[in-house]
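Heads up, the chain below is alone and in the form predicted on its own; it's given as structure tokens.
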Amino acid sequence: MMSWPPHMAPFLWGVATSSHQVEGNNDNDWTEWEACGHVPDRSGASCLHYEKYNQDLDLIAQVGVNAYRYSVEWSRIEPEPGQFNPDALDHYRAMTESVIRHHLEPVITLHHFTLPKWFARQGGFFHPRAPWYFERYVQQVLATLGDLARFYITINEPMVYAVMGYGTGQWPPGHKSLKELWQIAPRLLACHRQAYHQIKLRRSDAMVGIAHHLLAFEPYNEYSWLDRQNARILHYLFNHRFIQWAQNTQDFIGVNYYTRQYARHRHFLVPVMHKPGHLLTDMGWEIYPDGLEKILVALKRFDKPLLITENGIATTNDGVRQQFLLDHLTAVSRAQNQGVMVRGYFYWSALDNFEWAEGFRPRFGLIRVDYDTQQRSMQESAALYRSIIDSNRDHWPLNVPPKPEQRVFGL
């Protein structure tokens, strides 16, 4: 198995944004497509995390986590095809410098779903130079940041961008097309290992790898052999497939873990969301923290170190995701004590954001935003997020206390 770089931090305890779902003022493909009607809000000002970074980092700094996961917006550093705007460099930069002195672990997202227009306009990652467009992109943010920062993603969920730009059409591009859902991936991948050898080129000790959103699939009924059927081959086209194909060009795997999906033989690989009568968040996702321990064992065949880049949930009530947060860490406990290296967790999200095609109705942060006025509030669940870390900074694997309350809900 790889080994953990000694000058790492044992375990990454960290937050996560991304930079269109909280900056504010952006202007890519998304907000074309914002504009255009698609989805219910437009980001607009979002969180002003763009100006506000400072402000928000030291309530992030309270809440006892070493580490920051964030992107920088590639349309703000190139909104021209290859003019680079010194400003938008120059505010990445401090805003990284503002985390270092925060004490927090820069990991930076390169490609977070959104594109600059002139390259969307031009085909995207179908272009025929994507790769090269993305690798210049790239020696751009680590002449920037390549001396401050050592964790990077290239990629965000590299299977969801393909599903619902290219085959669900709910995101941009918004197409619906089998032959370009197959397509995408491949060209996905190209732009990942073009980017993993420039960033391993210009800092060699650089930890590069690609977030990745896994589902827990189960047969719908677990007595029909096509339903498990069914359900092993969307785990391997949807969780392992580009895993296996970026295997050589990732030092650790990003998880971004939410809720489980159920396979039934007479909707071939069309997941059923979930099933009558389970708890869901306010996305409509069920909560299945057992589904987490499985995903990570199952990717001990990788011999890789994970990193938890994404976990969090989706509702108005902070003792639910108080719960949440108790019972996806006892998972991860429960993985680590089978032998899973597991070296971080990062919430998602650190603030309350636009979410994308669900606009800003769904609430996840640990710090909640009043969009009207701007002004931030911890949540309860940042106290108990901060109290776990501190009984954990030397403790391995994660020790995870039950709640002294009564439970909120039972799984």
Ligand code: IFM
Second form
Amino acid sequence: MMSWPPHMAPFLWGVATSSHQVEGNNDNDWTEWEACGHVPDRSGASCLHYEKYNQDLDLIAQVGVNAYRYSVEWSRIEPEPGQFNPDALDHYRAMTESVIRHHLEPVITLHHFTLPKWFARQGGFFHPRAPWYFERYVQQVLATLGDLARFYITINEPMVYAVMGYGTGQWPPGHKSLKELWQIAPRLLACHRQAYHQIKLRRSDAMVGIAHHLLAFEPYNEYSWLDRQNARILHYLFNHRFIQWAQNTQDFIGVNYYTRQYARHRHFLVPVMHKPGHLLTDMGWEIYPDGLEKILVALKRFDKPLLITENGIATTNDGVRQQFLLDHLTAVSRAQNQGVMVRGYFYWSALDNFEWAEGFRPRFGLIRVDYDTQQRSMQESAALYRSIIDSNRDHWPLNVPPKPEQRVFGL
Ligand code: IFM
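With the form predicted on its own already on screen, would you show the form predicted together with this ligand?
Shown next: the complete complex, the earlier chain at its head.
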């Protein structure tokens, strides 16, 4: 098994964002999609993180984390094919230097859903030369950031990208095609592999992985054999298949976990979001911490270090967020007690941000953003996160749950 770098902090405690969701003023396939009225809001200025990153990093450092996961925006770096924008590259270098000055380990995502318009117009990842285009872009990023950053996530949530863009058509390019849904995943894998080797070539000690969105699939009716089989198939196709394919080109497995969905044989391969009566987030997702433990334990078979690259909740009730954080970290600690090698946890998200087809309504941030004034304010959950981190810096496995009487949440 690939060992974790010994010079690393024992556990990466982090927060995460992605370029298009926070930067503001991007110009990519998503801004085109927004302009066509497919989604309720346009990302517009968003959080102006592109300009305000120093101020945001001051706040992020106050949360007590030792790592920051963010993405670099391909459309800024390569606005026209083969033309690399030195200003954008300088920007990400300056930002990464600032991340390090704030005593944060940079964890850099190379593709987080958005594409340069020229690449999208040529078919995006379906272009026959897509792996080569992606590799050329990654080369530029590594030439700029390779000496500063060790951790890279090549692709964020390949299966979500496939389903939303080519299955349900809710995201660009808006296709609803079973054939394309089936074919896009191997294309993404080819790009990942090419990027993986390119990164290793430039920095042999780099830690490279993919951030996978993993859902806790369970049978709608646990007494139905057909529902149980349907759940197993979904679990394989959505959760494990890509990980298995990438087994030899991943130094860690990135886990983005949010919720459970139910498999029903009457809706083959189309899961039901939740059952009546469940406590839901502002995304309409069930809160299900046990699912995280199950997902982590099921990943033991891949024998790789795990980074929880995203876990968080959209809510305007910060008490619920605090409970969510505690319950999910407790689930992580239960998984660790079963021998699962979790090496980091990143809360999604550092800041409130542009939530794709849901626009600005869902509030995921530990730091609240007033979009009219661009004022930031720390949520109380940020202080709770800090206290958990402070008491677990060198603790293995995590010792998360405070005594029950200390739990005060506005539920
Ligand atoms: O906001 C997204 C993020 O871009 C990818 N993972 C899930 C988050 C919440 O939906």
